[in-house]
Amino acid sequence: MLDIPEALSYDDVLLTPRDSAVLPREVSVGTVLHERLRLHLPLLSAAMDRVTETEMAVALARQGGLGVIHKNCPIEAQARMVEDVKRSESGFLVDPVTLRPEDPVDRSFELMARYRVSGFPVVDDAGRLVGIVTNRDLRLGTRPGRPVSDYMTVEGLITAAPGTTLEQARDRMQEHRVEKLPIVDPDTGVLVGMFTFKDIEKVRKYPDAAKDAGGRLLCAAAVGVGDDALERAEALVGSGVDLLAVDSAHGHARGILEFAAALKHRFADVALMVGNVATADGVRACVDHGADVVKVGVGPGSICTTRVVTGVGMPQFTAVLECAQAAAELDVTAVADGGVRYSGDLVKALAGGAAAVMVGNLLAGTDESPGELVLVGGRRYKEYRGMGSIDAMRAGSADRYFQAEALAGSADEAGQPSKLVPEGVSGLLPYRGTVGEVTNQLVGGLRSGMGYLGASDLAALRERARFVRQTAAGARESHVHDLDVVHEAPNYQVPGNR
């Protein structure tokens, strides 16, 4: 007879309360995914085409987390999203976008629209600052095709020398009523960087934002294993991506591991996340092939049907426990991907050893997720689809499930590939407000959970965690029962009403 071990999901366990002198407001929820990836919020957004593009990545990084931009788009589009995130704000811009005096004024309008900024420094061929052009200069009387030099401000430019601090830059801009402060080498006149008032205010508004050493928001992006995968990775690295995520439903497959090793060899200075796996052996294989971070989860997502279609998977809590332990032994980190429905699941995953948690469902209904709001029965919804759904696979994610060849196979009457075997579905999610509102509830639940355990930080949470199993009756008891909910809480929906 087979010796079949038992495996558990988040609903099968609870953390037991401990003696505590820690208040929720006093805890630290920061985490380190990699030596260059320090987060103030242990949360990643899923690399899904209805979850993470520029707006989501920016919003989540401002909250202290990390957005992983999906790959269901052309290489140039994904690389531009990464670039837009990296340029969205910085305490000090070391490589500001510039114009040349001879550039047509149309170019300035194009760049203003792309980067959502109000103006640019103008430099000559040697990089010396010769002027500044802003939307005020271009507001009236501009003629298409005319050079920028006809409209730029030349006299009375307000600049500062290298070494100017953030506070000094803010004071100087306030004194002179300017929004941009170019930093110019006093000996050569060469532009070496720039402060903007908008970025300085963002630093104050989002003090816990996840940033790189240069003060830019952190950004991750997914790559597959298709024919253009190395080209895609190279474009993403060129755009400044901080983490490359090898996106596969089965990270323990030989082809995925060989590609991961090739990526690490070519881009050794960029952090690499590989997945998905659900066993300690899978973690070891990923690390052996260059992974700095391992993504854990086979089949727990709300829109994933992998376990039902294939009969393969692992209940997520057990997968996280086993994989996080293996990751710790190998001095890498594990990210729990999928299965999180409430903030309590986030606490359990982190207590079980995950360095961070990746979510899709909880963020897909926010303002910052891609897609339009739809009105159904008087309520607002957003579309959410698994990357294993028919629609997403047709859009480019088939290689994630090793079915890229099926796209070139026979077609149905509508001309669409008919050999695809989906491992996910599409659906509608209730509108949830902004990313900040969602993360506020998640972090609030995490802080409360840590308070119950007397854990001042995530390391203490893992150390003090004591789990008990609960029966199905215990899980029912954990939820609202014996009444009809009249007013829904922002962090809880009755099972079945989600």
Ligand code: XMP
Second form
Amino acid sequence: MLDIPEALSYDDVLLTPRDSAVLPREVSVGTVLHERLRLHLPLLSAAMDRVTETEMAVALARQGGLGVIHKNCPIEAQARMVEDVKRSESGFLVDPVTLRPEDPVDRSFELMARYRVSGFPVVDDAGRLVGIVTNRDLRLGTRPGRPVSDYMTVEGLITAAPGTTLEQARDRMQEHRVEKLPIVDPDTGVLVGMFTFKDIEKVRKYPDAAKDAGGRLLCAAAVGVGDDALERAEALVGSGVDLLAVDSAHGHARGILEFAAALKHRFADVALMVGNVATADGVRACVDHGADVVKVGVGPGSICTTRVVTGVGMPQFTAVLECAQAAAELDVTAVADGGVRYSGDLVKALAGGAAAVMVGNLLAGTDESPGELVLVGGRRYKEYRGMGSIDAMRAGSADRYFQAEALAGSADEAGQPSKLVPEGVSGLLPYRGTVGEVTNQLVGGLRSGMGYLGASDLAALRERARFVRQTAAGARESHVHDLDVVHEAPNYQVPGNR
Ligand code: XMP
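Since we've got the form predicted alone here, give me the form predicted in complex with the named molecule too.
Following is the full complex, with the preceding chain placed first.
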């Protein structure tokens, strides 16, 4: 007889309550993914084209998490999204977009639209501040082709010296009724940075935002292993990406690991996440090839069909337990990717050792995910699709499933690729409001779970976790039962009825 081990999914287990003096509102849910990636919310958004672009990455980082920008787009488009996140808000801009006095004034309108900002410092060839042009200067009309110097404000510029704090900058801007405060070296007159009032307000509004050492929002981005992958990585690093995620359905594959090692060699200073794996051996291989963070999950995702199409995978709870343990032994962290349907699953993954959890489904129906709302039967939905679905692979993700050649070499008479073997589907998800609303519910559930276990932080949650297995009857009992009509709750949908 074959000795076949059993593997469990989130629904198979529960955490037992423990004596507790910890109140949910007092717990810390912060996590360290990597020494330069400190999150206040242990949540990543999936690198999927219906989940993470600029808006999602900004919204999630403001809540304390980390968005992973998908790669189903040209290199420049992805690099630009990363740049937009990094520029979106920081109390202090180290590298503000500037204009030259001789630039045509039309350029200021282009840049305003491109960066969604209301004005720019104007500098000379030596980088010295010579003026500032804002929409106040332009609103009375401009003549196309005229130089910026015709419109910029030169007299009475309000500036400050390096070392000015956020509070001092705010006071100075309020005192002088200006919205931008260029920081200028007093000896050379060179512009070294800028505060904007809008950003300072945001810093106050989102105190838990996940930021880099320079106060800019954290941003991650996916790379595949296609021909242009190194070039893509280079562009992303140039845009300031904080974490490169080697995105594959099978991270324990030779080609993926070799590429990861090449990335680590080339960009030693950028944190590297490699995946997906589902075994301790897979984790060790990733770490041997340079991974700082390992992503765990083969087939648990809501749109995944990998397990049924290929017969391969691992129920996610066991995968997380096994991989997180291996990761801890090697001093790296593990991210549990896919299959999270309720906040309780998040608690189980973190208690099982994951440093953070990646979600697609739970965020794909929000305002900040790419795509329009669609109305079906009077209800609002958003499209969600697996990166292994035919549509997504045609749009560029075939390499994630080792099918780039099938895509390139098999166009039928109508010019449509026909040999792709999908490992995912597409569908519709109910509209779920804003990212902030979803993360509030997830964090609320996590905090309560930690309260039940008497865990004041995530390390304590891991230590105090005692899991029991539940039977199918137990899982049925755990869900809503014996009601004919269930009114919707923001954090609960009846299984199979979402
Ligand atoms: P959830 O459950 O949050 O899962 O929707 C998101 C994760 O699913 C993975 N993913 C896929 N897996 N076929 C797969 O087997 C696919 O088409 C597919 N698309 C995404 C991915 O790891 C994501 O983070």
